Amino acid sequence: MIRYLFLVILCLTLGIHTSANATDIEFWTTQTQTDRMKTIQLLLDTFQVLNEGITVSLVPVEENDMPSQMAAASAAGNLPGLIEGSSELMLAFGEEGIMDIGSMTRMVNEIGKDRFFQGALKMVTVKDGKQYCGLPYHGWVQGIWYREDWFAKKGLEPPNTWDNILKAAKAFHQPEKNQYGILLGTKPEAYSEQCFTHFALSNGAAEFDADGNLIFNNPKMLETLRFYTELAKYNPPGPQNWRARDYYLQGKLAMFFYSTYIMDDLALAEVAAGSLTDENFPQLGQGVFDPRLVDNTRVAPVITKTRPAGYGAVVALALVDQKSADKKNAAQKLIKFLYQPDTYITFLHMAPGGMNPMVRGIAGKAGYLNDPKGLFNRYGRDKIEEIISGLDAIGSFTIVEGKSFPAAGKIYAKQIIPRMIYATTIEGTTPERAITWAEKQMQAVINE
C-alpha cells in the first residue's frame, strides 16, 4: 500500500488529473462510519491515479437503507457501478434482476474459484449454483472459543462435536465455586438466534426448504432444540446474552460462543477492561487481565453432529448491471483493485478481527498479521488461519440452495426463535410445545 500512497503523492504533485472525458461510477459502501470512510477514499484515490480516465464517488449507505437507495437510483436511471453489502441484499438484487451476474461469474472465475472460502461463495450463489450474485470481500465467523489449557488437562476433544461439547460442559460446570460450563444465549435476543443456529446447521435443520416452503417444526430442529435447552443448564445463572463472556475473560467459563470480534478482548488489555469490573455481574468482582489467555484460548468454528457446519456472515462486492460498457469495464478494474493484497489488507485492517479475508492466502501474508493493532501477531498464523477456515462450512437460515427468502429476515426480526429459546431454557416449556408455537408465529408472520 506504500507504493500506492507514493504514487498517489507523486502524480498529484505533477498535477496528472484525470482527462475531460473520465468515466463516472459511484461505489456505494456500508461502511459508513467517519474512519472506515476515510479509509475507503484514500484506497479509491490511489485507484483513480493508477487508472487515468476513471472517477469513482464514493457514497455511504446504511444497510437498511440499501434497498430503497437501490430503487430510488434504478428509477432515476443512475445506478451505482459497485456496491459493498451483505449476502442477502446482493442474493435479493440478483432476483431482482439488477446485478450484472455475467461479469461476477468471470470475475470469480478469474480471480479463482478455489481460491475463496466455499461456504462464503455458496452464500453468493445463485440457483443453478454455477453463477455468482457477488464477489465474497470479508466477513465474521463465529465458534466456541474454549480454554485450550483447560481441556488438555483433564484429556478432552475440541468442542467441535455435539458429543464434545456436553461432554466438556459437564465437566467445568462447578457452580459451588462460581465456574460454568459453557456460554450459549438464553435471552430473547439475537446472540440467542445466532448460538442455535450454528447447532441446527450442524445437525441439517431448516426453517425452509428449497422452494420456499417452511418447514422448522420438523424432527432435526425439536433434537436440535432439545439438545440446546440440555447444554443451557451448564450455563452461568439466570437468562444469558453475549455480555456473559465477563465470565470467560474473568477466568470462570470453560467455552463460550462468540464472533471474531472478540479477538480483541482475548487479547488487549485495554480493550478488555470493561469485562474484568462488577458492573455487569456482581458476583465475579474485579477482575485482572491475564496476559496468557490469548495464548491458552482457541476456537472450535465448525461444529459437527450430521454434518460439519460453520456460521457468520459475508459481505460481498457486486456489480450492478450497467448500459455503458466504459462503466462496466470501470467497475470490473476497481474490483480487481480491491482483491489486490496491498488493498484488501488495508480495508480489513479498518476492524481487525470483524473483517476476515474471503480468499484463501491473504491471512498467513506478513502485512495481514502486522494490523495496526498489534491483534494478529498476539494470535500467529497458525491460530488465525484455523479462525479463518470457518468460512468453509458457513451457512444460514435465509439461503438454501442458493436462493434467499425475505421471509426469514422477517422472522429474525420477530425475534421467534430467541423467544422459543427462552421459553424451554427458563420458563421450562417443552421443546415439543415450544416448537409448535414458534412455526406457529413464523406462518403468521410469512402471511401478513
Contents of the next structure:
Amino acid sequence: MIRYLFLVILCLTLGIHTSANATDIEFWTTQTQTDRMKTIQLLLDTFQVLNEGITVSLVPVEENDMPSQMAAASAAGNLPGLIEGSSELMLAFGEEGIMDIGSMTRMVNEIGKDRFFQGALKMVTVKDGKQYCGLPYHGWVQGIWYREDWFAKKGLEPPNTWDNILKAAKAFHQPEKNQYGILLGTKPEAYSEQCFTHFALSNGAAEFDADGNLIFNNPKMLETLRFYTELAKYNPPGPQNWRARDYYLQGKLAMFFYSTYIMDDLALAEVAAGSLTDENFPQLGQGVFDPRLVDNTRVAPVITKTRPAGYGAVVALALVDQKSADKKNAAQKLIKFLYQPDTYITFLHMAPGGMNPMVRGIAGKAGYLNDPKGLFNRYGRDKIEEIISGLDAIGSFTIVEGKSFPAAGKIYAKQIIPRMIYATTIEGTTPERAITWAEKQMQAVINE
Amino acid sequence: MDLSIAQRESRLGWRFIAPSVGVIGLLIIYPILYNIYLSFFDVKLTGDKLFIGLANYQRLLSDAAFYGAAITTVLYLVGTVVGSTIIGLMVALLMNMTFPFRNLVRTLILLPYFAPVISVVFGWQFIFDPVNGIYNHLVVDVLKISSSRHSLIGNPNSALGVVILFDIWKHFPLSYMLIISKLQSINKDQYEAAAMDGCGPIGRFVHVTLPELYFVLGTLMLLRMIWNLNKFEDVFLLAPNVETLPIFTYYAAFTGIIDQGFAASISVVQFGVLALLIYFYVKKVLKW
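Now show me the form predicted together with its partner chain; what you just gave was the form predicted on its own.
Shown next: the complete complex, the earlier chain at its head.
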C-alpha cells in the first residue's frame, strides 16, 4: 500500500516537474460536437509533437456560455490562451478589454492583411479600423441560390441586383402551377432578418451612424423594406422560413436565400432525386425531380443596389490577454500552425460548405477541393471560388466604418426586424408604420 | 381545558391537512400573490423594481392589441368548448349503440387525445403546408374548389379556425369518455317509460338523456373552459400568429422588450376574468 502511494507521489512530482518546464495553454472552441472535437484534438496532438514543451488542452464551450465562462475564468485568473468563436463574441470581449489586441493586429499583418477576405476582416476590426480583436478563421456566406437552367431558358440575368431579382421573381412566379419566384423569410424569426440585412447593406442602409446614433428609420431603410415587402409577394403562400428551401429541392422554387450550409443538402438531394427520374418512375412525368440539381444551381453571394454587399457569419480565433510571455508565445505559435494550409484544410473539412476559408488561396487548392464527402468535386473549383468570394463583401449592422456597436447585437436578439417584416408582408401593415414601430422598439432596447 | 370530541376531531383534521395546505400555499397561493404584487411594478431585467401603481393596468386597458387578444380568446373558447362537447356527445351516443368491432373503434377514438402534442402538430402543419400539403392538393388540384393555394395556418385570418379545429379534434375524446361513462349508467327503464309516454328517439334524447347528462356536460364545459383559457402549447406550437391571451402574455413577458410587470398585470386580469366566470358558472349552471 505504502509502496503504491510512493509511486503515485513520485509520478505526481515528476509530472509537476516536467510541466514546470512546459507551457500549458487552453484552447476554447465552440465546435462542441464529438467528431469535431476529435479532429481538433488530432491537430493539437500534431502541434504538440512539433512544439516540444507546449501543452494545449482543448475545452469545448457552447457559444452562449462563452461570456459567463470567460468571466469565471477571468475571476479565477485562469484565462485560456486561445479562443474560437463568433466575431460578435470577440467584439464584445474586445470591448471588455480582456483581449490581446496588439498581438492579434501584429499577427493579422504577419499572415498578410490582404490575404484575408476584406469583408471578413472588417467583422473583427476595432479602434478606427486599424486593429483587430480576432483573426477570421472560418465562416459561412449567404447568397441567393438559383436555377441557372431556368434563368438561361428565359434569358434572365443572374439575381445579383435588385432589378434582376424582382424581374426573375415575377417571371418564375406561377402559383397556378405550384411554382414560386423566390423564398424570403417572412416569419418573425432570425432567418427573415438575415435576408433583409443583405438587401439593406446593398442599399447602404444602416441601423447606426458612425457616432452610434440609432438611425434605423431612414429613407434607405424604408426603401429596402418597401422592396422586400414587394418581393415577398413572389414567395410561396403564407409566412415562410428557411424550411421552405425544400420547395427548391423539389423544383418548385426558382431562387432562395441560404447560407453555404445548403451545399451539402443540394448534393444529397441530387443523390436522392437521381433515382426518381421519369425513366424509373414514368408516372412522375417530366421535370418533377431534377436529377442534376447541383449542376443547375448557381449562387449569387453579392447583391448590389447602391453598393455590392454580402452577408455571412465569421468565426474567429482570438488571443486572450495573458501575463505570461511564454503563454502568449505558445498561443501565437498555435495560431500560425492553424493557418498552415494542411492544418487549415483539415479543420475546414469538418463541415464542408459550412466552414469556408477566410484567407485567399485555400479554396483553390487541390487538397481543399478533395473533401472527404466528395462535396466540392460536385461543384467544381470555379463555383467554390465564386461562392467564397462573397466573403470579400460581407457586412453587418454591428460594424459602421470600422466601429462596432454592441447594441446592434441586443436589437438582433429581440427580433425587432423580423417582427417588422412579418407585419408588412403578412399582416399588411404599411412599411412606414412598421419601420416607425421598429425604431421605437429599438430605442427602448437601447435605453434599457 | 376540555374540548368536545367534535372540536378535537376538527383540530386533528387541520393537522392532517396542514402539510398539503403548506405545499399548495407555497406552490400556488404564493406565486399568485407574488404575481399580483409584481403587476404594480416596473420590473427591470436586473431585478430592480419601481412601484408604479396602476400604470400597468392603465396601459393594458388602453392597448388595442389586448382587446384583440381578448376577442380571439373568446372565439377560441366558444369554438373549442362547444365544438368538442358536441362532437364528444355525438360520438358517445354512437358508441353507446352495439355494432361489430365496437371495442376496437372505442379504443381508436381515444388516439388523438393520447398522441403527444408536438408530433401531432407537425402532422397538422404538413397537412396544411401551402405547397406540398394534402389539404391544398385536394382543394386546388383534385376538387378544384379554389384556384389558388393558401397557407391556412400562416394566414392570420384563417389560423384561428385551424387552431379551433385542432383543439376539437384533439380533445373531443375526453368529452366522449366522460359522457359515455354517464350514458352507460342511465337506467333503461327510463327510456322504456318515455317510449310508453309516446316519445320518439328525439323525445327520448331530450327528456331522458340530456337531463341525465346535464351535470356531466356542465362540469366538462367548465373544465375545458378553464383549461383552454390558459391553453398555451397547442396554440403556440401550431400557429404562433394566433394571439390568445396566454400567447399575448408570453410575447409581452419573454420577447421584444421584456416587461415582467406588464405581463404580470395581464395574468392578473386573466385570472380575475377566469375566477368570475367560474363563480357564475358554478352558481348558475352547476347550481352548487
